[in-house]
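Listed next as structure tokens is one chain, alone, in the form predicted alone.
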Amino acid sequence: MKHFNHITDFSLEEIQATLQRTRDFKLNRTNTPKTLEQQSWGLLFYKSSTRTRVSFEVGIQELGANAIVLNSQNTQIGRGESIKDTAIVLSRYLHGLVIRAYDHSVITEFAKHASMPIVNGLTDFNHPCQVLTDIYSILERIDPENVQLSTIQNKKITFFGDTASNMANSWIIAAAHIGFDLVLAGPKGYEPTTQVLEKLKAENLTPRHTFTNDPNEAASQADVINTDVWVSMGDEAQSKERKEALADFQVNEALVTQANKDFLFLHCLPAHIGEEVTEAVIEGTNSIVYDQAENRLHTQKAILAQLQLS
């Protein structure tokens, strides 16, 4: 049994497999095979969700199995049951769990006591089902019918805004595992944490991220520019000082035109528009954000087949 919490509880054999099984559900979504047939998964929320939600759910029934909704405020755990005890009974009903939550010790917790897989739908410290489906996002644009780890390792990933975020540590553990560049540009105080550093150290990792105070020296040359939300939910009472700071890390119309002329813009939304990107990047023909959207869905799909052969 097997879990998903990192991008680095895969293999790169196991990431490529999932990639190439992403773009077979894709192509194939009306005859998908029913890898979870006959199972039940939960899905147990601790933050709102609408990508994730939907497309865990909407996925987990295609793949064949039911879907069951939970949210934290509606379960014994909110009341103060531990999670060792939920982790141990949820075990007992379902096939698996997929977490949303705010502290990533919630989902340590749940994987060190459940006997079913847990998969990471997000935490504070990382998103790894989102970062592996920009990775297929990419090499889909790039080559939609080979989609090869190699093809990222010779591009520039950039990543814009609060390098400190769950997102910008999905890429910075995502670039040492697999192996790419990735330059992550922000203000003082937004670099990225020690605990990101720690974790690749724990993994054995060599760090292959830079960092930079200069937009448009990280934007010079970019094969691909992406940003996240300057305020996440749970940091709204920092919204006008996080705002201010990050003010100069905009995604904007003179910003991209430092990138290649076919560079790639994400964003793995919901998006403020004016604030960390603007209207003319994110509707722009380089953007391929909705492509992002639908692709969490088959991408999310794969993780959890591939999460039955482990």
Contents of the next structure:
Amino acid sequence: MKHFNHITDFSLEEIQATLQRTRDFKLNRTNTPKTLEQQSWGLLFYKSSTRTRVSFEVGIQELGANAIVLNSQNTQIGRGESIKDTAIVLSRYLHGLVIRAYDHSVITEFAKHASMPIVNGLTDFNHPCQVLTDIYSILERIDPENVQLSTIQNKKITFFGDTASNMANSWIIAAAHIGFDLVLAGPKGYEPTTQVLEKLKAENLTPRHTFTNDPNEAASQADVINTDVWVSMGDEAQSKERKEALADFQVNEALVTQANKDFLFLHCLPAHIGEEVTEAVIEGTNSIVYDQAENRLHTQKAILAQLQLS
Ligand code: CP
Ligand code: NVA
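So the form predicted alone is up there; where is the form predicted in complex with norvaline?
Now the complete complex, all chains and molecules, led by this one.
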């Protein structure tokens, strides 16, 4: 039995199969194979969510299963029941569990004690379903007939802003696993963390990212420009200092003129217009943010189907 906690939990062959299945599911949405028929899946949220919660709930139903939405506060977790007992007990009812948590150790602890697949729906450390969706969304835009992982291997992918965040970590791990060049641009104090470098080491992966304090250097001839909020869930107390520190890394019209003409703009959403991105960029013709949001549904269905094969 397999979990999906990091993109590295899938081999490159499994990622390619998942991308292909994503395309098939997207083209034939009304004809989804009922891979999870007669199953019940839980969705356990410790944090807010719009896309992840709804796309998983709909996707699980389209795969033929029943989806049960839980949150940490209205279960006994909120009154201190251990993750171990919760994981063991929920495994007696459910066939799988998607979790969104603050501390990443919540997911690893669930995975340690559960006898059902655990899927990471975002932690403070990473967001693997999002990055896999983002890769699909890039490949789909380049060649919808042929979503080949190798296509991304010669692209310049960039990320602007909080490069110590869960989305930056997800891109850093994906770049090393899949093998593409990633340039991260952010201010001093927001560099990639030692925690993500340790993860690469633990997986025996060679880093494929570089970090710069110069946003123009990063944007130059970029194929993909990515950003994310400056204040992630859980960072609200540092809101003021983060907005000041990250101000020079806004993705705006001046910055994107340095990218390749047909660059793609990505943002996992929710966006804070006027902070990490301007309205002109997010509403511009190079922006694929709403395709990304839609593709969460198709990609996650493909991830769940892939987990059934393991
Ligand atoms: N991108 C993303 O995970 O969105 P939600 O927080 O709305 O789930
Ligand atoms: N970095 C953001 C991603 C939201 C989907 C956060 O953690 O709040």
